[in-house]
Amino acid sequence: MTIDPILLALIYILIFPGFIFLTVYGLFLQWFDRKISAVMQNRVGPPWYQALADIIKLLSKEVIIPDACDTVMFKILPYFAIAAVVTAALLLPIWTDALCSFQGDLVVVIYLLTIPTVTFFLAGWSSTSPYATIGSMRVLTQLFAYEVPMMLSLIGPAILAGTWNISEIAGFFTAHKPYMLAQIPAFFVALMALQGKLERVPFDIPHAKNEIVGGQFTEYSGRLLAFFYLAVDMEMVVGAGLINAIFLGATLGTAGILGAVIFLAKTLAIVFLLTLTKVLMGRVRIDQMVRFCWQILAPLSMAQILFDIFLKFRLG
């Protein structure tokens, strides 16, 4: 039986590896992050269904639109954030090679993962609230801080593999596993940059509740706030999946259920490292974050690129 290509595309987008998969796994990772944090801090932590209950609660609440805001932009921004993350997921090798694989898809994924951050900035700016405006400016400042180190950290493995295709990069490191060890500095840079992109401690500066209420999302409520939170959870899945593909060989050449299990195990390990970073550190100031990214992460990733170019010449 042949499935209609349009129906198959809708299944990929809406079910797996698209919206439903990202929603379920993203909510699970949120619970995993909160539970591990609680265990490390000697607390009980939330029950397994807490993340889902929070989303359902927000979906049931009224959406309040500020009088002075740009109503159209205020309403559509959460959907743009989710659409960008779902599209990026289709370019990652999750249980086999990526569904949409082409030369340069690494650049496209980096671009797509920038769109949610831009929507966060526009969300705060269009709200016309002083707290949301401050939060949105912090979002944009952080973007300029971590985006360059993240991009540079991903360039090194691409140069070494001789391709800008994510699946081919994963295949290269699967075939040359010792070279994974040579990418540890870039892996660290990408991990820290992802922490900043997700606005997690110590880089949760844009929505510091004890300073600016709720940051760029101060004026958001109901389903619109729920969709923004979902976008962040989905972005955690895609960000961890991207780091897995570039530095850890994705599914290590396996396909089907075993490949999916390997993907889940590796992304869980990456999120555990993000959680460990969150628990061990306190929030830094925005100027400290910018200095850290430009004075430490960026030079470290540049050194990794030079080292990978050297290795590339040695490989011939």
The other form holds:
Amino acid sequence: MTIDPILLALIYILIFPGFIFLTVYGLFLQWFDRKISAVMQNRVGPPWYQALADIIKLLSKEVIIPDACDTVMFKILPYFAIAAVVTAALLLPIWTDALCSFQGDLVVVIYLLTIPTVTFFLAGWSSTSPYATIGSMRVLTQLFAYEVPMMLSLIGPAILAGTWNISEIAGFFTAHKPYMLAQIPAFFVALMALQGKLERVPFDIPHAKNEIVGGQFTEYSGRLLAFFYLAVDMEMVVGAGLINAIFLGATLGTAGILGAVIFLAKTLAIVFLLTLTKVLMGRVRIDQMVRFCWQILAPLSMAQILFDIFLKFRLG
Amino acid sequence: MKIKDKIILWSRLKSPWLLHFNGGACNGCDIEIVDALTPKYDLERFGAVLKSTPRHADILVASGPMTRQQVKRIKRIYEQMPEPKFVMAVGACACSGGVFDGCYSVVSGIDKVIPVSIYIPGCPVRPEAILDGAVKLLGALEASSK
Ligand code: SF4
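For comparison with the form predicted alone, produce the structure of the form predicted in complex with its partner chain.
To see the whole picture, the full complex is given below, headed by that same chain.
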């Protein structure tokens, strides 16, 4: 008996490793992040069900839509954010090859991951309150700072592997493991850029709560806020998964349960590095952030690209 | 009680998000509220997080005797919070006016302006008292919905 391929694809999209897996793992990562930072700060930290309780509570709360805001935009934006992130996840190799992979899916994933950021900006902008507007301007400023280093850092491995296909890049690094070591600077750049994309300390400038209240989400409440938070959590999974696929060889050629375990272990390690960065640093100013991204991260990733091109010539 | 309501109640008990409001306090109580959030007392183990916008908050932690200037503001902030919402009056001032009681510029007590769910006396309150108050508030919420 063969299972209908459409049914299989639906399971892939909705359950594993699609929507449900992303939700559960995203909530788990949020808890993991909070717990680890609590332990590092010598606290007890939240219990394991904390992220779930937060989401359920937000889902059951009243939704307030301010009179002054653009109602339609205000209501639909959270769903756009989630949809973009889930779509990006379908292009990543998680436990075996991705559901659909084609030449250029690396570019597609990068742009799909830009959509949540744009929805954050639009969310703040359409709520029209002053704090939300300032927050959303900062979201955009930050986007221009980290987006280019992020793309540049992902291009290096792609050039070395000679393909724009995420699964093929992963396959290349699985076949030539020592080359992973040569990618460490780009890996570092990608981590920092991901930290900026997820708006975590030290780059949580858009929703710096002791300056501009809640930033772009100031006016959001209840269900809509829950979906935005969920989108951020899922973005963490997809971002870690992308870095894993590009720099660490994704599933390392395994498939099935072993592949999934390898994926979970490596993404947890990446999130641990992100948490470490978060705990070690305090928030920087927006101009410092832009300077850091353009003066350190961008040149570093360009040097990496140059190095990769030379390496590729040596390899022939 | 239906299972859905049970889950919602559970989530509410496990995730109280706070909003801090100073209604003319001498700042003693505010320092103690901040105290309760430090690693030593660690409110996050009960799921409490300090939020900075009323739209995200469940519990309004208000201190001070409510100056006449602040009356309009606290009403507005209270109305901006989504249901269900609770108010914690922290400190002797917030409960009844405390040392400022009878002063021309205050209304003496937050309950003159908005409904208060729990009173935590003390001048200033101890962080333990705030934790205890938060736990009692959640317990009362649980008991009232049985
Ligand atoms: S109760 Fe005491 S410490 Fe608290 S605000 Fe009033 S006077 Fe200050």
